[in-house]
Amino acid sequence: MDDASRDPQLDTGGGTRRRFLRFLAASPLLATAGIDLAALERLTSAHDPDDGWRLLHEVERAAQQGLIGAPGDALSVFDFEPVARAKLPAAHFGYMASGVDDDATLRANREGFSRFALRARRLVNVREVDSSMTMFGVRYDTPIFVCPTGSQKMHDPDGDVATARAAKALGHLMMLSGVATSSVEEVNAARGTPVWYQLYPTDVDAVAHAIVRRASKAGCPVLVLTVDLNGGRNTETQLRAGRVDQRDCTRCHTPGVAGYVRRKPMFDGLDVSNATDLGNPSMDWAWVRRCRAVAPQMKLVLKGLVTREDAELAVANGADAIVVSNHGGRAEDSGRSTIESLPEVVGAVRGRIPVLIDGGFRRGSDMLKALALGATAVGIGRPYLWGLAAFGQPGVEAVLTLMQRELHLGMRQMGVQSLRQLGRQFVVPR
């Protein structure tokens, strides 16, 4: 980064410039990037404004070292997200990045899983595995499904496109998201099957009445239901990560529901002029009935229950499935994580519909602690965004693959044939 390239606003003074860089040092963008932090923090106290700038570009040349240079290159997920950081902009990547607040729901996720441990079964043949699960009378290899996720074109120009097709290739569930940036039409030839349509109703009814019969003319056989962004939420690192990054991002992006909408092509030909926020913070169980009855033959799940009482509740009113998930961190700040709000929500649907979740997944054995725990199958968000952002379809297929070899080899480490073994037996309070 030279002079040339400076921000007039951070060059007025050194306090401006050093708010700035510790604004870096505290930020998780940079949490995964391999720099001493430490030293960051220190740094951007130097009383030469000059220091600033020079320790941001050791950061540029620090978060080129060590990226893989193909997706085969990668050991595990993690490997990704340091190139999709590099690649993308800087608002682009706080988007994928943000939690809610100061994220601590989001990093709630992760730590979640290790209040769980595995218990090794020994002296089993394990030679042959059987990861399959069925749902809703079709069989999937993989419990692992492709959590819907917005706007992929800002990471990849194939975007959804690219993961419907990486999805065909290795035979994962999919759930487009609501605010795609390709149409369902053409995720569905994509991936050569229709997948599950997830929806944000936006507050007019009209509208999401319309994009539920065109997700069912276009064959899908399940509804996704978003419930869980109805209070609204505060992307704190998003809004940062936006400050930092010095295009016009006013080209593509305008205020309020229609301007965010226009660009999806799930909108197009709907008046959004009334609507005002892209969830519905008036919906009740009512409101999901008469949202039902409009394409009576899909299946309907309801993605974004944490509580026993809400799951009972899902069962009263028939939804057919229910999706854990605070939306990868993104939506209230409970700070409490998916895989911890999982055994509640198992025991109070008691085997009568399927219970799905998402949040956080990295590894095999956070997949393996969910399905001992209940979950009939398992999403991934960010993940596959990195792939996607580094290397395209490609990238998202390595994902995909890691995350299968790492559940088939977790399968084998706790002496379990197929998925049907697995059980609460399997898993212990830490």
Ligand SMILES: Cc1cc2nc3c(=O)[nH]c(=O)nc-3n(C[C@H](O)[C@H](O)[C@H](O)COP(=O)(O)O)c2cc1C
Given for the second form:
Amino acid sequence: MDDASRDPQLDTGGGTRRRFLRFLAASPLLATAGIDLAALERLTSAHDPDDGWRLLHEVERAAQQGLIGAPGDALSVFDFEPVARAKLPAAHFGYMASGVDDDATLRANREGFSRFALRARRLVNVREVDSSMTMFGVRYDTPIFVCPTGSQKMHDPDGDVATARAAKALGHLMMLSGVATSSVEEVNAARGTPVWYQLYPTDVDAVAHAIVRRASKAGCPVLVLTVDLNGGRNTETQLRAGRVDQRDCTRCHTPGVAGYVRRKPMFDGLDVSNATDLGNPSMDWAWVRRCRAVAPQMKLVLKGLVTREDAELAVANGADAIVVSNHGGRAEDSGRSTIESLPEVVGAVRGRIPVLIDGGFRRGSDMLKALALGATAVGIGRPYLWGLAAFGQPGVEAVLTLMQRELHLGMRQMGVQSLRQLGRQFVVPR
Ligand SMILES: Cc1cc2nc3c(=O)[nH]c(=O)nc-3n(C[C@H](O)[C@H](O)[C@H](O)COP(=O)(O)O)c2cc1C
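Now show me the form predicted together with this ligand; what you just gave was the form predicted alone.
Below, the chain from earlier opens the complete complex, with every other chain and molecule after it.
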């Protein structure tokens, strides 16, 4: 499926259809909507090739949704989502958008923010605000980090490298997915400094340890161990989206772990024939300690904790930081948001290690709530993927810029000069 735009099935209507699409793509309306020939082909790939009128109607409808035509036209990160939807094949957009089961946790991540209100202070000089944060001795101008997300070349030909260039341009901390479609070496070069490496271990320890050694050799200072996908999952929305996608997915996707990692460079040269899972259902705290011993100089961050009990165990087992995360609602359908999980984790950690968070962050006010509740940094996943799919690297930069601008605006509105001043007194439950 990754090579959808080259699907020969699209030419089955012959030259007539392609000429018609070319004619449509030349329309100024569609250009304004950011719809080019490739996007048109994807948008219409599910249609009867001869049904020109229906096609035209569909395209007009997409254009009338008010799709932005350039990254700079966006008023908020939400403006990128419909463009990404229009440009991507249904199955690929479904992969990005999906939660699990009923998508209850996915929705909860957004709804959770409405359970907290901000308390604004007035008459503070906020002409200059400082949103910098420091993690493991490195200072960043922004607390917004780029979450690890897999298979980015399905959204844009440059994928993770485009994201890394955007993170470099704007100084964001970036975590690279263990199932990235670019290697850690390429991404480190694009980011200009080694990124944090997120591990999917598989259930074969030799594979996990070889990947950790490679990330360590590439200079990655931090290993991010994702611990919320060890039990399997049911990405039903993704599977439903796949059903309306008429392309031949078997051209790119083959079953099993070996098939899945075929296009994931971090697995190159590794024997995955015995792996049955990308996560490891037998992972426990002893496993974590063994994994850490493979590269003891790397910091260890556990991504996916949501309870005080596990936060306590993380500290006791030597974790250097925690990411409160439910995988963007893609792990379990607990229906519990990360922002609601944050206070108990922060309470259990008692300042001993940094607590980061992701899940549903789209607005400056969302980030202020998390930072006031004790988070050191806030991650975004889908918003930058919308930007990437819509406009490539400039789209990611525009998303990061909008988030940072909203954060600064929010800090001024709260009467906060630096993130250090944010605390529980700025939030009340609703
Ligand atoms: C398309 C997609 C792919 C993802 N891939 C990974 C991954 O490879 N590793 C990982 O730890 N988390 C992955 N995540 C979860 C993100 O790191 C992050 O926890 C989540 O996206 C944050 O929620 P948000 O998308 O609402 O901002 C992925 C999320 C999405 C949407």
